[in-house]
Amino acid sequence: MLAPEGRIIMVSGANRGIGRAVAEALYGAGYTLSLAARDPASLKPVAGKWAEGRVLIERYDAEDQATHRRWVDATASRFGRIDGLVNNAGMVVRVRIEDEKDTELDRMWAVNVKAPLSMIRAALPHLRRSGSGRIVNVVSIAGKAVYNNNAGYAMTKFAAVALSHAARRAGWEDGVRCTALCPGFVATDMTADVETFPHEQMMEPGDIAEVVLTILGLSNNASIAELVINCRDDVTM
């Protein structure tokens, strides 16, 4: 396993839910982190008391690509390298086949697909120089199978899986490995209004964080292209 000490990992949407759990787990394991959210002040409860030399807080707006480049540049300037990128920030809006909700659909494409692509594009040169760069795209099991009538969300998540495979191929020769992490229901505020599955039976964000820890630590010879993790019996592979 790769040692976490001295490795710089970027995490988007680290202020709550899965992103916060990932940030806390990575910091506890010894990684140095660059964390970002649309409101940087919301990251203070997460990392406000962490060692100053091991954390950077920046602004990330998924719909503003200028913030993506600024975040990457600030991270590289502060720490001199970037070893990993966890694209965690995302959004869900119900858009059925029958719905004429192009504005909402366009927002989901911007946040769930185009923003991770923009981040990968900006960070890839640094990840290549690392020799063991890692990208984890937190996607969804909705990127593997269509379970309900939210066609718009599933479309963006299928595309995010394709992006993960494309990124994996693009950086392979330079030691960059990319994983599409596809969880089912996770007990966060995004699933608070789900009525089709008991909230108390959903996975905890910390479960996902432990998986991210493993992915980031694997050697270049043990790459996971896709990983489905679920809280219920399911045939999705």
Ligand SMILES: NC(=O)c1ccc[n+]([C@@H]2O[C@H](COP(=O)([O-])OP(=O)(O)OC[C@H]3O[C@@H](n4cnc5c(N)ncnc54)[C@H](OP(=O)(O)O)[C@@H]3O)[C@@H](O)[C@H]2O)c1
Second form
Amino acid sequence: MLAPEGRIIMVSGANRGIGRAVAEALYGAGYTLSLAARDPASLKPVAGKWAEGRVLIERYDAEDQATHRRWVDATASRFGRIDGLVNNAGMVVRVRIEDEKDTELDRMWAVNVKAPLSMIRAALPHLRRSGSGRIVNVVSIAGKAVYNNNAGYAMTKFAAVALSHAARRAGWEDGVRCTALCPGFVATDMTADVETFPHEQMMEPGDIAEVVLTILGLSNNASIAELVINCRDDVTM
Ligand SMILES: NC(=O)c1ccc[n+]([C@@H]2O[C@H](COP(=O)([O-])OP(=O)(O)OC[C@H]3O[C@@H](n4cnc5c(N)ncnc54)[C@H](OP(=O)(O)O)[C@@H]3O)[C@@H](O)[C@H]2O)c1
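Having seen the form predicted alone, could you now give me the structure of the form predicted in complex with the ligand?
Now the full complex is given, and it begins with the chain already shown.
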């Protein structure tokens, strides 16, 4: 496994839910982190007491492209390298086929697809220089199968799977490996109003964090292109 010490990993939406659990697990394992959120102050409860030399806090608004390159530039200038990018920030709004909710759909495209693309574009030169750069896109099982009536969310997550494969191919020769991580239900704010599946049977954010740790640690010769992880017997997979 790659040693975490000295490796710089960026995590978006690290202030709560899966992103927070990933940040905490990576810090505990010895990585140095560049964390970002729409409101950087919301990262204080996560990383406020961490060693100053091992964390950078920046602003990332998926809908404001200027913040993407600024975050990447700030990370490279502070640490001199970037070894990993975890595109975690994402959103869900219900947009069924019959719904005329183009504004909501456009926002999901911006946050779930275009922003991860823009982050990959900005970080890729640094990840290439690393020689063992890693990209983990926190997608969803909704990117693998259409299992409910939220056509809009599934469309954006299918596109995020495509983006993951495209990024994997783009960076392959320079040692960049990209994974589309596709969880089923995870108990976070995003699933708080789900009534079709018991919350106590959902995965915990820490389960996803453990998987991210493993993906980041694998050598260049062990690339996981897609990983589906679920809390239920999913007949569609
Ligand atoms: N929970 C699940 O069952 C599940 C399953 C599969 C995949 N996922 C995916 O996992 C990722 C994390 O979800 P979660 O469950 O941890 O959800 P969550 O608790 O609702 O957290 C969502 C995170 O994304 C951030 N975010 C949303 N819109 C943003 C924007 N415009 N710019 C920057 N950050 C933004 C949020 O920041 P703010 O605090 O500023 O809102 C927050 O940090 C998402 O990509 C989601 O689609 C979740």
